[in-house]
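In structure tokens, the next block holds one chain alone, the form predicted on its own.
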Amino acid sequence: MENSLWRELALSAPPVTHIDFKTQSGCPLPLAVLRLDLIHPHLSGNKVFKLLPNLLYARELGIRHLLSFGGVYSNHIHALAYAGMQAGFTTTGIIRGQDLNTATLQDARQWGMQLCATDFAQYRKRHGSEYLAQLQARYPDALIIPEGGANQHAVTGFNDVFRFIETEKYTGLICACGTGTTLAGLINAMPADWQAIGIAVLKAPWMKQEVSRWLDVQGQNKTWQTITDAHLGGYAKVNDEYLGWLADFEKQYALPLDPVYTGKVLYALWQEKIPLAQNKPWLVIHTGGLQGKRGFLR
């Protein structure tokens, strides 16, 4: 995948769908869904803004080998695998959980990526320095990057999100937070006077401290805040009740949901954990994802 395709998704225009909302008490509220998620069939939502920037910077470093990390469905890696893909970058996953046969880690074999499963124990020592020295040993060619694309270069990819986007018509953004690196990147490029709001999708009491460590000076000075108690108990954990309402949100509004993100988003929306909006509507961001639902279906 040629650099100048890759800009063309991540400055692309895509569409606001319009929903008139109402919350479990029946409060209107009106909202605004910005459409990541079509951007691409395989590199939508969040992830062109976050893999944009790292392989552009493994290109100018000569690298060729991309290495990562993430779960049976993670949306990263399997984003991650297509886009090497394209890009002509040698892929490795550092899995975590013994089954390599989902559908999720099937496409991304089939895009090329070597798969390496681990253990949760071993999975965790993934941010240890002496553990990814370890690992940079055995992979010298690779540039490693953290899990969900967590790190600086991603941070900055969001700055024209926002490019075709009439601003002044909103609020506002919300958004899921898993990592932090997306809601930060929004915070730093959305206007000065907009508001947003994280919607923490784990348990992540460090949310708001992690989110603060990636804001540029002038994201510094915005208006914004994390929910911590809508995650459902945690990290892709659901309830029959909720699944329900996403079913019957997804039939009356014709808009897809992923369970994990952005459909805690809506739910968290839905069960007034979130302030309402004065005069003008929340920007919600679909940050994709929708790949991961088949983790759902088994």
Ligand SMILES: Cc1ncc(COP(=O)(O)O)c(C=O)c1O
Second form
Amino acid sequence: MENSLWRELALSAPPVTHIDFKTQSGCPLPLAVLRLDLIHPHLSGNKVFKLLPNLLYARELGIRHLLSFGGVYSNHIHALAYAGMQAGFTTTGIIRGQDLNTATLQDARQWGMQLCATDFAQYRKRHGSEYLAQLQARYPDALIIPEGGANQHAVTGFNDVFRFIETEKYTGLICACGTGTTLAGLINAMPADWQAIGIAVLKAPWMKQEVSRWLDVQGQNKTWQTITDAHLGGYAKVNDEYLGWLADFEKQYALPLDPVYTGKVLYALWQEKIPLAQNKPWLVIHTGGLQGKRGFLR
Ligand SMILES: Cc1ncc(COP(=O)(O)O)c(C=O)c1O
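Just the form predicted on its own so far, so send over the form predicted together with the named molecule.
Following is the full complex, with the preceding chain placed first.
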């Protein structure tokens, strides 16, 4: 990887884990899992692909301060704080909620991020142009990165994922969708004969439209779909049956999952929410987020 930030952040190539998965009715579904969760202890999963192009863009502009938004368990805020520190940026996190003492935010603070608690009403304005202009006036030296790192720079970052994939081995890819940026970036970068499936982890009937808006000309001609009925009640919503299934899965396959994103992807596959042809295995993209699990284990 010639990208100097890649070296600066000491990132390594991720392994692929093959699992003999069976769905709830006992159908074999051989899967491969691209372990982006193992790229780096603090910059794992999709985060690094979203953040590196933003960091490079800021550097090009001579900007040394990055500001973004997230909840008190945010994987994005956690990764931004670490990447910012390692690459020599100051960082500010606008946080939804008042509890700045979660393990996630303790790490972020330790890595030098300035944390600013906002109430839910204020936080809701985070996409509004008026609020963003006020924020920019308050932090004139900062590059403002949207919540979840969801911007065009992030979308282009997923080209790099394909350096690690032997594409001829798989039918296509399956991943979690929050903002849809990761899926869009992967669709743009995947081979034309691949298929992609995104599992929305929140109530998002609009997910297909949202992903479409990030697709480039090649991406628009590819085969992909979103599944919007596998969120288990909404973002970060879980139930005992699911958590029990997750614990069994982790034990059986020795593969750690986060309950908010990739856990819901595998559970949807187990529940047969997605009819999958089985000529070649599908590649599940493990998008990380294991740090956020600490919020579930309290
Ligand atoms: C661990 C993890 N996986 C998946 C996603 C979903 O990615 P996206 O928001 O790009 O759809 C997120 C959120 O960014 C995340 O934190």
